[in-house]
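Form predicted alone, single chain, as structure tokens, below.
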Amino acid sequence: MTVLFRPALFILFAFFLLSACKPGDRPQEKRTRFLMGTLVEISIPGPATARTEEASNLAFAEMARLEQMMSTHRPDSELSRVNDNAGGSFTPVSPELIEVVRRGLEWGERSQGALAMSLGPVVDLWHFDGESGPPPAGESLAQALTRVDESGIEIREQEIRLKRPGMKLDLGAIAKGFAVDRAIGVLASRGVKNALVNAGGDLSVLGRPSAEKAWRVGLQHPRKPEALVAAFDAEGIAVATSGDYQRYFLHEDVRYHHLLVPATGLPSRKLISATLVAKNAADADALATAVFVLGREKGLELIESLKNVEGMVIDASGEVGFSTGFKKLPGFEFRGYP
């Protein structure tokens, strides 16, 4: 027996946990749409006003033009068009495509594999984004695994392109968070100070909600989704939690979820959850999902040797870990677990 999990669900209680912001009773304004699947809320302290709406449109917008040149799901976008050439020439893309890339493979080296950017073979045998289970079958995961090869990928000035037929590039692991910064970057160029943008979990803050107040942050817990864990200020930072209870599915009692490693395509074991705070959304959002598969010792181990970067583990035996700074983040307060 399958049961599936949507991930829409899962990430509504997150985005909604995540962006538990209190400036008291001052006005606020909260706009939101559906994005990179996923719920995106853009909040700007004070009375709305013709510029600040502006700003949220624009901010929309960017992100809906980053998710048009990098969705795996959009046939015409600028990433299906390099995967679709795979094995050929090379393909013209976007400056934020090749940014996107470049950093997602330098994290890659950085996490010694644990995020890999041409895991995309195997993240299509899993579905799910739509209805899945059973797990794929070990011939069919072993055969997409011979096609992720992060060696494969090469750039040239404003072109990609990827050495082997079959090759597909997923950049779920960092294009949400480095749209999330884009936001952030379009809502201060448009002259607002203080703002808040969550995409499903993925958010970054500018300024503070209030002169007496900063950004409040829940974590989910991950097991009781209208629980937190932890809570602390943000301001000047971005947050990303990545955990095995956002997009999975239930087969004959295991749970299998999107988080996979990319040496075996397997949900990694090691983790039920990993926040990373950041100075940036994209960053956060790509080390959470290496940490997470790295699992307890070796993520905390590399996010020590990380400049400007605390987080949070819980192990698959409900142990929690802190880096030397998480505890030490303005306002925290750990509400325990389980």
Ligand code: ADP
Contents of the next structure:
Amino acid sequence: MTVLFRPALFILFAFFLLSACKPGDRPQEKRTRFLMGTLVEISIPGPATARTEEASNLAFAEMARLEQMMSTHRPDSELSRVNDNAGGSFTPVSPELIEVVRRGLEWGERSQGALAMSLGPVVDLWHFDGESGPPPAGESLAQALTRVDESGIEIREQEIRLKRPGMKLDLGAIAKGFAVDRAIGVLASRGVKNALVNAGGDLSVLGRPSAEKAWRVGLQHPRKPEALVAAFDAEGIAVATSGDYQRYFLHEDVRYHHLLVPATGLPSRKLISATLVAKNAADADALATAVFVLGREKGLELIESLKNVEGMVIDASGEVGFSTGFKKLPGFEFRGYP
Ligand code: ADP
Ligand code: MG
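For comparison with the form predicted alone, please write out the form predicted in complex with adenosine-5'-diphosphate (ADP).
What follows is the entire complex, opening with the chain shown before.
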């Protein structure tokens, strides 16, 4: 039997990522929209005003615009046009799409191929957002893998081309983080000083919720959605988590999740969760996926080689690993695992 765990489920869980307000907290304006396959929440401390309402509406609108540009689920997105033209001509695209692809290529290189946006043909075979299981047959997987090739992504100033027919880009590992950064940018440009943008666990902050305390981030237990593994204060940072519990199905009691090893097209089995802290959400998002695929040793090695990046990983045997600075995050608290 195959059981699909739908996004609706994770959305509820995502609420637990942030610890609840305590009595005495200042009032918070909290708005949510369903965007990029998840529930996006924008919180602004203090009473709601016309100005903060307009700012959050504009921030949501910016995320919706980016989704319309970068989604593979929308046949009329810029990304879909690039994919439809694979093997053919260059497609003119927006600067934001170029930026995301460039950054994805860079993280792909720095992670020795753990991140691969050209994995689209393989991602499609898994049907993680529709009907699910059984896992794709070896033959179709092998066929799709021949079309996975980061070196086949050609970028010019305002256009992109995929060299070979059948190639397909999927920006699922990085676009959400990028959109969170842009939402934060819109809020800041509208004079908002303190805010939190949380897209299902990929989040970034402005300022703090009150003079006394910073935004508090709790990391969800990968197997007990109501429990937290760790918590810390977020100030001037972004956080992203990739986990095998976010999008998966069970087939004959085996868990098949959506974080794939580019070389094999199969779910990466080394970790069950990777949480990354970085200066912006796009990097945190891309790195969370890359580190998840790399596993504990190589993942932490990559994190240690980067400035202003910290990480926490939980491996399949239940071991928790931290980068040197993770436990030094302000207000860090480890609740324990398992
Ligand atoms: P989520 O979308 O749940 O936050 P991620 O940011 O880790 O999770 O992105 C996972 C998505 O990225 C998958 O759903 C798939 O579309 C794509 N993907 C999966 N494996 C890889 C990979 N190794 N490199 C690049 N993209 C990947
Ligand atoms: Mg990611």
